[in-house]
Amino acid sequence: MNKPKTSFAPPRGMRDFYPADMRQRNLVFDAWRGAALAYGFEPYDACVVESLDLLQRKSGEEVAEQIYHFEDKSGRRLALRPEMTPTLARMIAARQGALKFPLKWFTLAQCFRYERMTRGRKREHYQWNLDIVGEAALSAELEILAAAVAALKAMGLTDKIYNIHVNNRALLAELLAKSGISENHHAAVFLALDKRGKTGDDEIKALLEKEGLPAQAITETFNLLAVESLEQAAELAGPESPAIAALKELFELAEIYGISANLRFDISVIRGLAYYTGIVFEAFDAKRQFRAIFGGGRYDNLLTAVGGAPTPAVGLGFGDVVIMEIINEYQSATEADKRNGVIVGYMFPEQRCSAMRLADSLRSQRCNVDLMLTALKPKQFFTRAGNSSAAEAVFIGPDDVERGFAYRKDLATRHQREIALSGRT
């Protein structure tokens, strides 16, 4: 009987990052980090293993089913985090009396979900989280959205490539109430409607029937998703609607931030996670070829669910998988492909010390240097230089050492200039 072939490939849905992959990942991470700092967010981090109870109770139904969980050697029920918001809530609740609000925090978190593999979805991904905690004003939503737009620009993506779809869960709650659907059904309705586009309407109808909604209420619920504009929503909700007022204010403030052209009212944006309470948003590429680029919204009640005091909050989650696919789709050459630094080589062992001294001098000037570790023929060296990520190359031969200068060649333009072997141009 043949033994099954052993495979040492990464587990399904997990990823390895080779140097070329890391260049692209670093482009995304640097854009995230730079935008967060530019908008006054402070970095934080946390353990990747969490209490299973925390994650099951504070995530949406779908996420709870996708958690990688296990028992440790002491029988504790633990899990790999599927998202960061419950962890953030736990951390803030633990020190709520000592922290100075509002908080503006960000992190780049590795998250895990055991879910069906599709384009743009892995079982392991990195996610940029931005959160403002302790501020009820809509300026919090705008700061987060503007920071996300700044990150997209830093990745080289223009305004024409994406749109940000916004809605208000409170508006949906108002409209459901007007349709005679009691509040105790709202969470289940939100969860069912959030599946639209991912599953058929018949299945959604079955979920609503299971929740106990009568046929007329189900019909009116689907009719809500036919609303196409904020004006239509305002007519249904009435002139005194706080949710409509909040959305109108959001669009007005977005003009000041210069991001209003990319905002779209979209009543179908619901967000499946149970803790959202107000404005919610999701960004998509303009052609809608991919899954959401990022999503988030207001979650004013989450801290109370983990033992904290009532605290308003708004946050965003922005994963790395979809945005890398979009960068590859929309840009033939990304910032990640740009060369930088110098590659230094030498012809004979006698020039090794000169090459080492030059490399050391350039590095002291904060220049990235890839020093060849053995002597190479010119053709070998320049072939290797062409395949590297370096922007310039210096090759040292006997004559260069004798006169104290070599040539620093631009690998793209082939232009070259003299450089002293001391490292100074």
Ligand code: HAM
The other form holds:
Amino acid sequence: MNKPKTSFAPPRGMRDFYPADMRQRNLVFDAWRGAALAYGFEPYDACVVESLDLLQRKSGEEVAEQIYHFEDKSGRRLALRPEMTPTLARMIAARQGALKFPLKWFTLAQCFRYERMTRGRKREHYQWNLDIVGEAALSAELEILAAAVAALKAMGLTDKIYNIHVNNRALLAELLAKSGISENHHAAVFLALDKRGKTGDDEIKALLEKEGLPAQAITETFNLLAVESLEQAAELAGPESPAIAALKELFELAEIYGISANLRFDISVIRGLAYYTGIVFEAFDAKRQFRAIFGGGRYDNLLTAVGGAPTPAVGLGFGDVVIMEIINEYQSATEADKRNGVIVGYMFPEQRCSAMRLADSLRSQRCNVDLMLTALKPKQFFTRAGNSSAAEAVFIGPDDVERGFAYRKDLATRHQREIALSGRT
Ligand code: HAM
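The block above covers the form predicted on its own; next, return the form predicted in complex with this ligand.
Shown next: the complete complex, the earlier chain at its head.
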């Protein structure tokens, strides 16, 4: 007979967040939220359960194969969202007449993908989504990229740590067309090429053959990926190329934002999602130890695909898993573990009322206070304070109440200053 299970771990690939983990997570979430608000984005949200039909797309995308799905008791085909963009498109299409464009929206969405687990890849992650919908100008790409850089800065990551690799799917489309590959093959070619690095070239060739590409076209497609600079790409695309003009404009405007040093043209950035139509980008750590920090791009046709009117759009998804690893690798623990608030304790039950009054007064001044629930010995209290997330500690003994003040001690510097106690005990 099987013994009953008495202990449970979270399902594989899913995380628990204990308070110490939450402190780290909040550092990232605060940086995301702060940057989104600083760049004029408004928050939105939706349920993590979506209809499977919306999320499943046709062309063999990896994400579509990784969806966690189920039937509800009425037989509806539902899923845990693997990304937020289809939901965003659905929400906008549903109110297109009433909304004022361009929209600048952000969310912090938990997403689920049944992935093969590697470093930086889990089966559940949080994703900061930042999208501008209803704007065709490249200013939208710039605002999104600059906001992402601002978030990285707020996490204490300098621009030496990462690079943003930029490409334009329209450039690839122009170059494929020059190689005689018709437009109806482009989406499949993009998705096949995006598998490079994860899948062997032979397998990618087989995918392209299956798509009906002749051997010559397959060789030319692979040759495109050997292009190393924007100048070389411009030579191939010709002087009239709108895709090259867009990339050049993007790099010029990036100088004004002070983010050009981190931008690199990289023809191998294609993106694994079918809906992108223009500029695409992915950020990586400079040593290329981790998978992408964030990724996104322009997707001008998605709204029509979900029943909306044609609407240009651009956005990014920035996950919490890789960035947490990078913060741990590059940042000192003290920076990552920001303390705040005051822990208040007392020595004997007679000082309880003074401690409660002090906590009440500090809380009314919008200070976070962790008030001890019973009397503690000084050693017990200060051990607890050291292990807490508080920045300061106040410990009240009988003498303090008599004197009318106690000491407020900075737990990092050990520096202390007086704090008044109210007269009554
Ligand atoms: P994505 O490249 O599939 O794009 O995901 C964006 C980011 O989410 C990745 O760069 C990574 O940080 C994180 N991420 C994705 N999958 C996982 C995973 N299994 N474990 C940990 N982190 C992960 C999108 O999802 C697009 N919807 C982004 C977008 C928004 N494009 C336009 N607007």
